[in-house]
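Only one chain is shown below, in structure tokens, and it's the form predicted alone.
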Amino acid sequence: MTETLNTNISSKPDWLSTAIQTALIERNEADVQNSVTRDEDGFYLYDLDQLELHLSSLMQQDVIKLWFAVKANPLSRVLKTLAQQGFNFDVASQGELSQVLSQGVSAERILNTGPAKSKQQLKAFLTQGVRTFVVESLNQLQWLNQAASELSCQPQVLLRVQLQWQEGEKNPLGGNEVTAFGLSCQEWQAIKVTDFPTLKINGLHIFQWGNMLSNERMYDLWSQMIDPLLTLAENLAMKLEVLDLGGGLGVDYLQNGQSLSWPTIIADLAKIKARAGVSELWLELGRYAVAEMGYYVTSVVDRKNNFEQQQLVLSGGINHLLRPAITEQPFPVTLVRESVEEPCYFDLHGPLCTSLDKLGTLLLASDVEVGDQLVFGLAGAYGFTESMPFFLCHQIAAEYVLEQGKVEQVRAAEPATWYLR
């Protein structure tokens, strides 16, 4: 199905693109005119034109090599857009690897990350042509060395390092907590690089901070990493050629004006690269690459006043959009239709029988009513595949893309019978 855009919409929040708002309004108008009733509790819409422009701007530099963390959004059309713009791919499972390869991406552009690499998985990745690995344990190092010897190949290896900071700050990726991601410098010093002749161990990987919104804070953390990593490389008699700083670049979900400056990031990383003395500096972008191109749309099922608080119950909630429940950071939201009414705060609840199913307390036009559609922004990352769609057997969300002015369905909404046995 395709729909062409021709309406100019001017009243909208900054995070909502004109093209997306136009597409949603035209879609609804066409449904009314054609007496179409869509069986969709909620759906995602990704603006691939917006994504292409954003990715192109990220690639206009020669300081860092960019990888896309596939966990952020593995949809085929999103991956193809990333590949066309020159991104490489960070995959953490066989499923992600298969999805990337099926888009025609060469295995040479794939980096295998993730803490749970078994001996079987490492050999399977090598068999499928992957030659770049982040190793997170002594076992993984030995298994990869053995598999590479059996297959007569020499993969490139980065050792994942876990550091601790005196600030004691916690973070979704661990921050200062001890996690399963990599090993401490002390633990890595138990190895000798020369004991693994079939591996090209020439890099270190470190990534413990997620959704950072301060350029100054990020540069401070990166700066603190250099000395311990250089010391580790020296102790291992390892030629440090590659430093992978992971991702962690945040987006402003709360709309507090805390957006990162990409030119500042590049300038800061040029300093880090020079201080570390490496020939290659890598970043694995997830949300920073794709969050802004994605939107989630669902409908109001009920409205009520409860203990003097206005409440809206929605067709879709954390079964389609889990992140607010685990981060306490809601996605920004607005009505699809235009309204001139003054806004007021509403508690937004989904359809699940748990108090966890809340998408936030957010401002909406006071005339919102049953049947209205709401659109949530910044939903291009950690949306569809991070949700919990199976609880209570509600519908699986549909997925659409907007490309060159046309909306196209990539995945239809599916009933619970699609997966129930």
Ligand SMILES: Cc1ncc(COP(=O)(O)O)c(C=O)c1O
The other form holds:
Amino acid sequence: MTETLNTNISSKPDWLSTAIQTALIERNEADVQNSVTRDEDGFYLYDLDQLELHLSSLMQQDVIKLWFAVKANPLSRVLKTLAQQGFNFDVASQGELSQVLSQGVSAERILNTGPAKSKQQLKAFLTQGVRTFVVESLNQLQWLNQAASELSCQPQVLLRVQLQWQEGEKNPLGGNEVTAFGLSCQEWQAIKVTDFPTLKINGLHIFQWGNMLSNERMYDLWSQMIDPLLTLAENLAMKLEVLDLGGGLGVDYLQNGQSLSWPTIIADLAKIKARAGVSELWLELGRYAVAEMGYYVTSVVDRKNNFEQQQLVLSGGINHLLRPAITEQPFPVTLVRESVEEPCYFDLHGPLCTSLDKLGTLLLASDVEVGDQLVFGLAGAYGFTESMPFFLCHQIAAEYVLEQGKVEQVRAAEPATWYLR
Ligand SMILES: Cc1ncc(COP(=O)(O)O)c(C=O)c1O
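Next up, the form predicted in complex with this ligand. The previous block was the form predicted alone.
So here's everything in the complex, that chain up top.
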């Protein structure tokens, strides 16, 4: 903890909101005054005021219906903000479904995606009122049909399609790799929608690319999907009314100045919608909806030179924020306090005994020292729940929200005794 805090906030990076930087500085001042250090290992802070503004701008269009991929951030207050702004919810497990329902969201606003839907889960989701499903296998289709006929209901079904592309590309959702997400057109052609009278099969779902940062590339990919999907619908004797293009809209983790233009996305999707001839076009956004409003804060435990590398060891790492280790894309970082020193590169290591625990090699002011606090940006998506919190028995990260200018704790940090048996 730094004893002297400089409140000059003029040189903050673009991704750090003034409200968040001010809140962090005030929090540190209060800790110094009270001689305490809260949430030593690390905590998340979500700017719900920023989120509300962002979501409301996404909702100002009538081209697409927006769903939120709950896996990106299932925190109650985040879901409530999304619900208030008119988002619907894509859930992929019973846990996500329960969390959305317990925010007072009605089951009609919930869509179930995911390759691991058992017969029991499908029936349980129907029993809890879910009526919209993205079906990813022939078994799922049979099981849902059977459960719907037992429960005398007619859920709406979109078939998830996996296509192969000319150019090979790898990313977390597979790209050209064969994955468990949906089925090829050839496999789907084994069915006729009329064989499933208890299901209203009227849509197709496709989503194979993640974190796209180019409008042109996105449009190109979407465009290439139309013909094979229309051919499939025709072969299945399906009236194609709904097309769901998943997520995949990216944020600029590497701070290369790349970002998608939302008005261009809407204009492009209006063209896609017309070409596909569908009455509804859906997207389930994850990171594009919530990444920018989230911050992860931790502190420096040690600083050393090693084989001419400048190393910082942090109190929190992939136990709180795993994504850089999976994707090799670091989250942007800065010092919470102001520094006028020139920046230089540091290897940022977390506290776990594995070389995987590295949050990147990133620029920080050269006077960064033990006790300094660092804030990572774009951490509102795939942060807290995508990490590996149990390894080495460190603290579970706390979660806070900033709403109407006020910081509130939603989850306290928990010691390992909370989960160890
Ligand atoms: C079915 C589905 N839709 C949407 C998303 C959200 O993706 P993104 O965060 O790229 O928007 C995911 C993420 O894995 C997903 O599995």
